[in-house]
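Given as structure tokens, the chain that follows is alone and in the form predicted alone.
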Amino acid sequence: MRKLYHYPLNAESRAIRIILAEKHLDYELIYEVPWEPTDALFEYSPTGLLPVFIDLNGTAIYGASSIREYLDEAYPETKLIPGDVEQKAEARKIADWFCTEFSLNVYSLIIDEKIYKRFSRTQSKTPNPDNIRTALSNFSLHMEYISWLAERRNWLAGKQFSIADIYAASYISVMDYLDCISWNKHELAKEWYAKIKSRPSFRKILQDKVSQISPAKDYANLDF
């Protein structure tokens, strides 16, 4: 059985779960706590970072970008980096934007303040409201970017659903779980995200539950 080491609110783990579901690949989820990585995780990921994917043949890959490229090459029946060379570059560009800019300026700040500080034994338990305010301010700019793309294209990178949509939705879904989004302020982004939420590959993401952290009221609702 394929294996994926993950944490439910790790956005890049979510992205790989969606990719695996889109490709109809069975796998086993192995739960890891990011701030307390196990020896088993370090066996495959020298950094101790998630996600880690192990294929049927024992091939082990860490890092979401490496895993996504591997899966699209190893299982090409459903291409999630579709189109010509320019379209593929556009999909990768947007996906990487969320893995870098969004992760650094929004997601990591929110996760650190709302989750790591709450549960980690090595960090201060006192959230820094300035970091949260900064993250939410930055988040609005990213939602405007999603809206701009959604207004001009069928999907974020063009005519076809791709890793651009998967990575954006993975990060947005964590923010949504943590009740950080005022959807009435971002109607175009909301319409795009509603399409993502209705895809079968997203169902298990919407079923995620994290101990001691309840999702936002409409997190799992398709009509939100």
The other form holds:
2 protein chains.
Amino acid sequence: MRKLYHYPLNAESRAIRIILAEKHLDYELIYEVPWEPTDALFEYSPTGLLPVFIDLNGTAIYGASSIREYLDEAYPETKLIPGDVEQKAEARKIADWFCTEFSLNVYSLIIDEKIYKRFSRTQSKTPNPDNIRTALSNFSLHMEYISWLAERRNWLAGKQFSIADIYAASYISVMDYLDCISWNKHELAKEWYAKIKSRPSFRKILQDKVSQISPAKDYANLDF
Amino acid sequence: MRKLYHYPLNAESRAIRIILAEKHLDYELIYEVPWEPTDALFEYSPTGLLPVFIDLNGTAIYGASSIREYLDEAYPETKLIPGDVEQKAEARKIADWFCTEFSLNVYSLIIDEKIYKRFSRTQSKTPNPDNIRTALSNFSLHMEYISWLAERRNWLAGKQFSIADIYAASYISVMDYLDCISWNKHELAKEWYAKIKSRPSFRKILQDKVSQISPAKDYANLDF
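Could the form predicted in complex with another copy of the chain be shown next, to go alongside the form predicted alone?
Then the entire complex follows, led off by the chain already shown.
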């Protein structure tokens, strides 16, 4: 059986789960917490980086970008990096934006404040409200850009559903779980996210619950 | 003419310069500072993310992962993500490790403390020596893993020179410029880095100087 080491509120783990579901590939989910990686995880991922995917033939890969490239090459029936070399670049650059800028300037700050500081034993426990404020102010700019793209295109990278939508939705779904989104301020982004929420590949993501952290009220509702 | 918007001490900009040099592609370098992105940069990169590459046909891409994938597809004569689907995954996962774990836990902390806090007008100026200590302690673990790989393989991802070496060397060269490496503690990593330093594609990287930030004494020396 294929395996995926993941943490439910890790955006990149979510992205790979959606890709696997879109490609109709069966796999077993193995729960890890990012601040206390197990020895089993270290066997595949030298610094405990999540997610880790292990294919049927034993190929083990860590990191969402390398796993997504591998899956699109090894299982090309449903292409999630579709089109010609320019269209593929468009999808990858939007996915990249989330893995780098969004991750650094929004997501990591929120995860640090709302999760790591609460549960990690090694990290300082002192909350820093400035971090949340900075993250939410940056987040607003990112949401505006999503709205801008959603207004002009079927899906974020163009006519076809792609990793651009998958990565954006993965990061945004974690922000949504943690009740960080005022959807009424972002109508166009909301319309796009509603389309994602209704995809069968997203269903299990919306059912995720993490012990001691309740999701926002409308997190799993298709009408939000 | 192809264009690359870059900052000399931005590791991902360096990675793309090495890829372009390995592929013998001509391009013009356009200098940007990450903390004051110009309007020209924003035209191509919504949040000012560097590097940005613009190809002859006008295709504009931001983010090092998407640019590297594009270049290996659009200019496949010299493959820098070589081999079969498993070998490609191995190269990508090591590159990914640098863009995520290394970037977050080592590089960003050092860049924040040694560059952003010194030059950015918007960021807090208060140095935090804890950040440097944490970064250097994490860095040591990363260097051990590079040594472990270098001992077992020709190049970091296997028999062939690849993006794994390029990304690792790009990040490490910035650490080296900023005088953060005790090379005598990491003999095997040093042997691997000496091979990279002697490649023609690395020559311009070693000539880089940034105003008001002098490189470490042996930064550009092939014998270090």
